[in-house]
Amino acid sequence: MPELPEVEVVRRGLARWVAGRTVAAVEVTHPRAVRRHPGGDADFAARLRGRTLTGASRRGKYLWLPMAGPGGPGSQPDEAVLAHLGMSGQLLVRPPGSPDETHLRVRFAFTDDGPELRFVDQRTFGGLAVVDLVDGVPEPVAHIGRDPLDPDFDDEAWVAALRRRRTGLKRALLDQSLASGIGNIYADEALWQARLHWARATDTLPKPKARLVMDAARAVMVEALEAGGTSFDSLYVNVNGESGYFDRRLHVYGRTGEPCDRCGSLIVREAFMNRSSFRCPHCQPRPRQARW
């Protein structure tokens, strides 16, 4: 599933190519990809056709794009698209009569007969939703704490209530109660920056080093940003269509049994949660006391 410098990515190709334009007609081509949205198909694109888009803003691993009031272009935003896009969502710009995708699931098309928006989403996973805003968030977002990137996150707020938790580390960076957008990659990432194991008891960590985590998680989704996401398969894209590299970057994701970049011990990769954990055994050291 993609986190969040790859929903970033995505959210900034989008400002790019849809705001300020209009909503000219809505097709829905697979039901399901609108299943989150209680009016169903003719609903949402009823609702969408004579709106203006007047951006694309993210929390976490949530997108939405604002929708003018009924003011119309220039009028407070009151709703707004949400998407999810799951495990295989991608939302593409695209020439209007260029050929469909195998997987295609909504078009839009705009007054302005520019380059069309497309939902292609392969396992159904995702979807999208008019939902209404509320202080400029979408309702069904509004529960998901900020994330590590937005410039209003509470870094001291953070640590405090990570240290309040009884749990393990990496279930705590995964909490998008506590900071959204961090996923299984960067987690994993982060905590080999740290040099800290993924069951350490949050409760046991010094603010230090709890800061530190923090540090290191920010960065290294900073540079996944810059390298635009990171893509395994064909899956993630950007609104172009191409994919992110920050694969070559990753020191321990992925990595089973390739040497540490740090100190050349072969990573290990261990359940955690129904999923993978990887980390340097000596690097990252199994604590005194763990939670799992």
Contents of the next structure:
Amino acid sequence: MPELPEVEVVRRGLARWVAGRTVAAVEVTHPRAVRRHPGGDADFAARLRGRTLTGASRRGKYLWLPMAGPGGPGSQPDEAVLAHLGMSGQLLVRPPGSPDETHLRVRFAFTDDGPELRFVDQRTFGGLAVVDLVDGVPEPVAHIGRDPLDPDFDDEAWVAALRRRRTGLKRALLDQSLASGIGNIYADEALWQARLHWARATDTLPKPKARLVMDAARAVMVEALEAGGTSFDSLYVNVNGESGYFDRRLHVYGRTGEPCDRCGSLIVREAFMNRSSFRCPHCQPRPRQARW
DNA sequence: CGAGTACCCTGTTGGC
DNA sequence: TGCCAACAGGGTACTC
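Can I get the form predicted together with the DNA as well, since the one above is the form predicted on its own?
Every component of the complex follows; first up is the chain already shown.
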């Protein structure tokens, strides 16, 4: 289940393997994969044919490949192929003729007859679309906040926005309009680092504690990124089809009943937002001021 | 508009 | 062994 660091690894792979190449043909083998594309699968393919992909960008977990205008490779991108990997999506670079993956959804062939780009997605929560760029950002991504790894991310603005909310801290961490790219795993790890409970009320959270949790979220992401992108199940594979590494040490996520790395208390799992939350009952006690 | 919930999807896991 | 419910979960659409 790719989170931001994994998506960044995929972006880097795409920049290396796909940027500068011209699309010869697109085959959609599962229409659900392009359900966000207004014109349907035939229109999706038609809009890509002959277009040159100029790079690879990302905000949070959204990835996009800007395309040179119909005028040719030199014209300014005004559209992009937008991708979201969902829970199980992969973007693979594969030699033409290599066997189709079981869950192959979209295939891009290029005019140089080089490696294909393949979108593979078992659970089809992810998808692709051709979208307009507005100030360089896909229109469907405009409502998503910058992510903590973005150089223009404003920590103090995030702290202020967080404290204007009247909700629980984890819910706010997962709110992609405040800050994008923080998923369930990273939220739990950041809360553990900051020694805060998922239900801590946001509106009364002291600013230094708010800064602490954002610093922790960023630190966990940077650590994962430096390790080459983490992966927590076999569904995630990077752009070249190599498995991500599996040995990164998580402190709480998925560790029910195991000892806390700080204090030895046994990690507990709780249901919240129809998801699992993991915490140390000693380091992250239930706050007096709780919301969820 | 802010807050909170249901749903989408399918392969895997675990209880009985 | 087989069956079925629970689970994984980001984003959207929806209600209140």
